[in-house]
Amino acid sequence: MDFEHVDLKDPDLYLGGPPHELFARLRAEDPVHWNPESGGRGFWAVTKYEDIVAISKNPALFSSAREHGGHRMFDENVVGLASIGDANETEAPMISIDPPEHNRYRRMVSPGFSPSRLRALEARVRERVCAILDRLGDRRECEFVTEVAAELPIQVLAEFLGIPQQDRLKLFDWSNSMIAEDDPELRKSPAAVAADLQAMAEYSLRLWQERLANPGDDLVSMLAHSAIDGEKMSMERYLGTFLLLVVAGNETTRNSISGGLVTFAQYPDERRRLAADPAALSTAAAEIVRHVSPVMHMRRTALADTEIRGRKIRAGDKIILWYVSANRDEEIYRDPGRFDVTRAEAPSLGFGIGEHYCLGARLAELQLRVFFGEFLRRYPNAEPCGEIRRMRSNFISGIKHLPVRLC
């Protein structure tokens, strides 16, 4: 296959889907592959599981960090997005900071997302899934995306940072004008984008405050308390943290929610397999995001010259890490396209490996989890019965429109 007029860069490539067969092309021909970029010096492509793995954990090989473009596809440190506004006025998310002072900040974090946190927030989540699913009441379609997938994961997040759920509505807006740059539907003006990192920067900065005076048992009491060594959390890493919590704690779980639900229907055997044995709920959530890889990609920045199955890189090469490509690897899955409910081989790269491994991963699959319980239980025959209308994105796998039936 020629290659040369390729460019995974290219949201278009992605309307219909991830672009599988590409993808197993280039694992086959041309597993790290020099990408041209329109306006760049291009980027290479890498698409297999074991290459991923190595490269997640050599962050001393491999940056992440903002000064050296950071976690995506653009270079932070140019455009910015991934901080409250001016790259240069505050501190990097945790996302976007390699160790060890990735690890400090991360040990000030983990404790919200620790098990006995999580075991404490399942019947909330439960009592939350089944009251969303409460108001379709007796109807037999919906708007799955903004009725039902939605709403599970921005209710769960309001609650973790103790705000007022009728507040969950910004943290959603706030979340899209962040990740939909690419997308012209849902894309804003950069004076709007301003506008929303200005705004969520002086709501998370209250809530901080109001938190430093009156702790509770959130996720904001905790960061606002939190040091390690004797060392508190900084205001400026703090509102990198906010950001970051609400795009992860939404678009990850939302999508999978959404592409797990025409995932089931297309599987419809698979469907009938959890329903007959639920203690598969466990398996089949991490085969959901394996199946569905809602982030496709993370990038990675190469410190010294090194090689990668014998392509020579070069110190600033920046590198992209395609997880939508290595969690279909057949030679970590066996039939990696198909979804098995029971699948337990080797773990996906959906939440992605290493140092970077996502600190809510169980917090998404928890949700997922019960949700599938639940609607599936309800609604053992829902499909989808309409056009399905995907984010415009080489980052988020994200459906923005899906007609469900639900009998």
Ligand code: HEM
Given for the second form:
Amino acid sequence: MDFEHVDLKDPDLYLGGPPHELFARLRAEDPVHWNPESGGRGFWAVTKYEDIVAISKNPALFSSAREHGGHRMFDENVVGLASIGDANETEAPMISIDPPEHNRYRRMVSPGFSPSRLRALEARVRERVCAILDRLGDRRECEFVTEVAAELPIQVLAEFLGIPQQDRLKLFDWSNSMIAEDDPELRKSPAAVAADLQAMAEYSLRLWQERLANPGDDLVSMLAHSAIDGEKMSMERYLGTFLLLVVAGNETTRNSISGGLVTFAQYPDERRRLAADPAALSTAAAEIVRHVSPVMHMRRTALADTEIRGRKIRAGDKIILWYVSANRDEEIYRDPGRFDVTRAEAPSLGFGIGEHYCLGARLAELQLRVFFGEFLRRYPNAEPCGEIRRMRSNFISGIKHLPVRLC
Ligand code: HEM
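Compare with the form predicted on its own: the form predicted together with the ligand:
First the chain shown before, then all remaining chains and molecules of the complex.
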């Protein structure tokens, strides 16, 4: 097939859901595909599982660092998104830093996501899920995204960070404005995004100062008092971390919950298997992330000339890792388009892999496991009952509007 007219950057391509057939053809015929970019320098589209694993595990050659462009399809060092204020004046968050500095940074934050902290959170997550579902009362229908899916991650984040629940809508609004640049309905003006960043910086600094004086057992207190090799976390680094956690933990989990609902409705047999064997909720949570791929890609930049599958990559070339494609690679997964709640062939790349593997993966899976355990018990036959409107984005596989029949 001729892929000359294919543009994986075009957000319209994703309006009906990820273009899985196109990705299947790319994997088969042009797995390291050159995608020219109007108004940009073009990128390599890498669509096979093994290639994405190899690239992700070689950060010395394939960089995430902001000074080389960062982790998004656009150049972060030019656009400056995901930073507080001007990209050149502030420190990048860990997702846009290479080792060895990345390891030091990550070690300051990762104790906040330890298995013991997550175990302690499980009962609270369950309470929140029940409260969100109790609010539906005996209604027959709901707008699932705003009333259900969006609430859980943002409430859990607020709890995790030690923020009063009434402030959660601020977090929600700020994080939405960071990833909606391609959706005319959601996108804000550059001035409004800058104002959001400023407001978020001021809010998170107030928290920092409060927790320095009066530490609690929340993540902000932990960051305010953390030190690695005698070095304390700087305020700039804390700001980047706060923003990253709020953005990374919100949209992604919300879209896994909404996408999971749609998927379960498409596979009633799998829903029944899960009802008969609730122990499968753990593999089901991982399978939702594989099947939905809420983060469709991340980006790297080659630091030296190299080759992938015989294609000559030049130093400075942009490389897009299409997780949404690798998660359906037929060389890795049997019948990859099928949703299978006990699937166990290989970890999905929905959370990435290697150096920058998602720090919140277990927290996200915990929410999915607890949520669907409770939701499907109450509404074993829930299904979409109207138009599903998707977000216009080549980055996040997102659902904006999802009317659901509760049955
Ligand atoms: C289903 C939900 C989620 C998905 C699909 C997801 C996806 C991802 C992916 C693909 C990466 C890899 C980035 C790369 O290699 O360049 C990543 C990194 C990251 N995620 Fe998640 N994420 C989710 C939930 C969360 C949550 C709940 C949090 C925290 C509250 C979180 C925090 C992070 C952080 C801090 C990183 C950067 C790690 C690093 O650079 O070392 N994520 N995520």
